[in-house]
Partner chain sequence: MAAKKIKLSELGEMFKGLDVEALEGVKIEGDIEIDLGGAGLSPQVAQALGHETTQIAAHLINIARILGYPADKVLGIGGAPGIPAQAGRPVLRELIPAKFQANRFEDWKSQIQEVTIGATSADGGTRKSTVTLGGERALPFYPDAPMPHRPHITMDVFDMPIGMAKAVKSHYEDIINSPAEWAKKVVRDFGADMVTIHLISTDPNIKNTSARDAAKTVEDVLQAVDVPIVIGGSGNPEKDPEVLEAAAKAAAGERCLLASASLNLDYARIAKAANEFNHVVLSWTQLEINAQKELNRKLMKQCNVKRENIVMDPTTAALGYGLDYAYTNMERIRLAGLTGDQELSFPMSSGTTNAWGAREAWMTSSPIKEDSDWGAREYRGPIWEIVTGLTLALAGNDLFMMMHPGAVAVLREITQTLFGSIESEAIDISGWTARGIKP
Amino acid sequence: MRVKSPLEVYRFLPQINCAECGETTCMAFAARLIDRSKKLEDCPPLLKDEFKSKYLELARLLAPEIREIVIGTGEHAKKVGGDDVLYRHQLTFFNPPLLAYDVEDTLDDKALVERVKKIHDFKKFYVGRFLKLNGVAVRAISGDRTKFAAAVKKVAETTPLPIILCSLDPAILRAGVEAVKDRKPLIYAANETNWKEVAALALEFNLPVVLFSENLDTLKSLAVSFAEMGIKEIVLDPGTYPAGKKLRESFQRFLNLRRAGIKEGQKDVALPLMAVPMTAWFVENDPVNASYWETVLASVFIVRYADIMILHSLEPYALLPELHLRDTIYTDPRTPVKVNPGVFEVGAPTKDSPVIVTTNFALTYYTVESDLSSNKVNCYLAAVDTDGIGVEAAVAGGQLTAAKIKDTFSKAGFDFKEKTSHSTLIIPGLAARLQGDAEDATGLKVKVGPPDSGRIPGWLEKNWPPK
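Please output the structure of this chain alone, in the form predicted together with the partner chain.
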């Protein structure tokens, strides 16, 4: 982004404070553009003809440093790239890396479909949503065009996820492209030898393409040449070595490319980057070691600047940390993630159902809520307004108190006499020290649950209904 302050942006806005954008003033809207929580298109007056030149100029000024490109179509289409900063605290990172898992074109139909479904279906609940994998990379092991095309076609039939076509043989790539051209696959890859044919393919079908070279002069030369030919959707793969000094050099190439792109504004290389942690499988023979090492490589490049990755292991012990780390690095550090406070129903509570207290930190709330609902516990769940702080920190910091608990129920109009037969509250194990105070403040019976909400169902079996 070329502009830093709302004032610079304001100059280009209509300045009529009509509030159609949902902000009260154009200046407020300018601030939203700077923090990237609103888009130019949210200001209808700006889209009128008279403002065209200002609109275009602003679009240029606001464009992210790293080009944003799209792979795939429909609701599963994924944007990659689009970052403006080197460190997440400086703003936030945008567009979490696309994690694609490989499929070999030599698999028989059954095995292929099974693997693709596994990729498509894997999910892990976290903070109110599911963490998921988001791409399939088809690799041309067979060396056979027809076989590759058939495998690609089968993959496309099995999943709507974005597809990456992997081969260095342009004829094979072409066969793959023809099989799924309407799905906007990503082509992997053009290199020093095949670039003319691959460029022709990308141009003919208007597809995004990866350029590969571990020599950064060559990589830049490819990027400049492809840009010159009119190809805009470009991803750079500077090579991911799985071990030794070469891995260190790979890491440093990612750093230098991204720093050149963001800090120096070197537009030719300000492009999304691809890492290939699956090269781990070429140095580790044992599948557990290989999965571990692949996850390690993935972690390094999630933290330092990869926008797309190709991986192999579908072991849950590899996928869970990969998905969580991606989420860790890409959550917006500016907003404490919280839910609205209040008293909510989980399942279909009756007068005999438990009433459970937790905080409004999203991680806490959703963890508790899903532990309860997925175990079919019917109950009332109260989210106390702790400013989005978890149980233990909120007890330590004074945001979770007996008075706050009482407040939550009275604000929600929750009358224990009318709604329950037991006048009992359950508080988190980590908030045990509030028990006495809470009894005094609310006049209710207060029971202390287990420290981890995953244990509530088991705990209820022994402790509910209250004696």
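What about the form predicted alone, after the form predicted together with the partner chain?
Shown below: the chain alone.
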């Protein structure tokens, strides 16, 4: 992205403040283009012939520094690449890495289906959403194109997730492609030996392709050749060695490629990158050690700068660190993680159930909700809009006030006389100083709960129902 501020974008917009884009002004729309929450096509006037030159120029200026490509089809298709910065605090990282877990074509049908289902079905609820795996990498271990094609077809029948076809033999790759050509699989990989045949395959079926070489000059040469042939969806794999000096060299190649693409403007290599942490299994014999080291490698390359990974271990102790780190690194640091404000039911509350207040900072809200639901506390839980700030900081900064607490219940249409028999509100212990103001603002009885939501069940045993 060659424009960094809304003012730079505004110069190319119609500047008529028509609000057809959903924003009140063209300047507001410009800000949305910068953070990618809006697209150029959301501005109808900009699509008219009179603004065509500005539209084309702005499209060029807004294009990400790292090319964005799509793997797979339908709702499970994954965008990879598309970043503009080296460090997330400068803007944010977009398009979290696609995590693909391998299956081998030597597995029998039952074992293959079981493993694919395990990949497809895995999910972990975290801060209001489910963390999931994204793809299946089918590895041609047998060397038999018929076996590979059958395995690929079985994978496609079992899951709609994106598929990566892994072989250095163009004939085997072709067999796999023909089995799932309508699913837009990623071809892995072209190297300096097979590149002509793999390029022909990618062109014939219009598919994204991975180029592999540990030599960055060779990798760049391959990328230039494929681009000149008209292949636009290219991923670079500079090699992932799992230990020692080779690991340090692998890490340095990732850094060099991403810096070349963003800082130096070398568009030939400004492409998504692939890491293969499953190489840990080639040097570790013990499954626990291999899973551990694979997770370490995945963590390294999530941070710097893999857009796609091929992994093996499906053990929860390996998956959870990978998924949580990816979620953390690819959360926009400029925007607090928050839930919609409102009043929500936990369990099956009655008129005698407590009404508890917290903030709409997602981590706070879901921690409180989890502590209540896991202890089978039936209640109403109010999430006050504090701009996604936790209780203590929101009280200190003025984001959590008595007026906002009252406003939360008013906007939710929550009538205490109708919904409760006690007209009592419980506020967090860390917001104790708001007790008097909250009573004055709401006309309710306000009790101060514990500072830690984990203590709420014990506190309720002693303090509920209110006397």
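Residue numbers count along the first chain shown, from 1. Whichever C-alpha set is largest while still superposing within 1.5 Å between the two forms counts as the rigid core. The shown structure was predicted, so the numbers you read here are calculated from the model rather than taken from an experiment.
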| query | So how many degrees does the small rigid bit swing against the big one between these two forms? | reply | 28
| message | Could you tell me the distance the CA of R455 travels between these two forms after a rigid core superposition, in angstrom? | response | 8.4
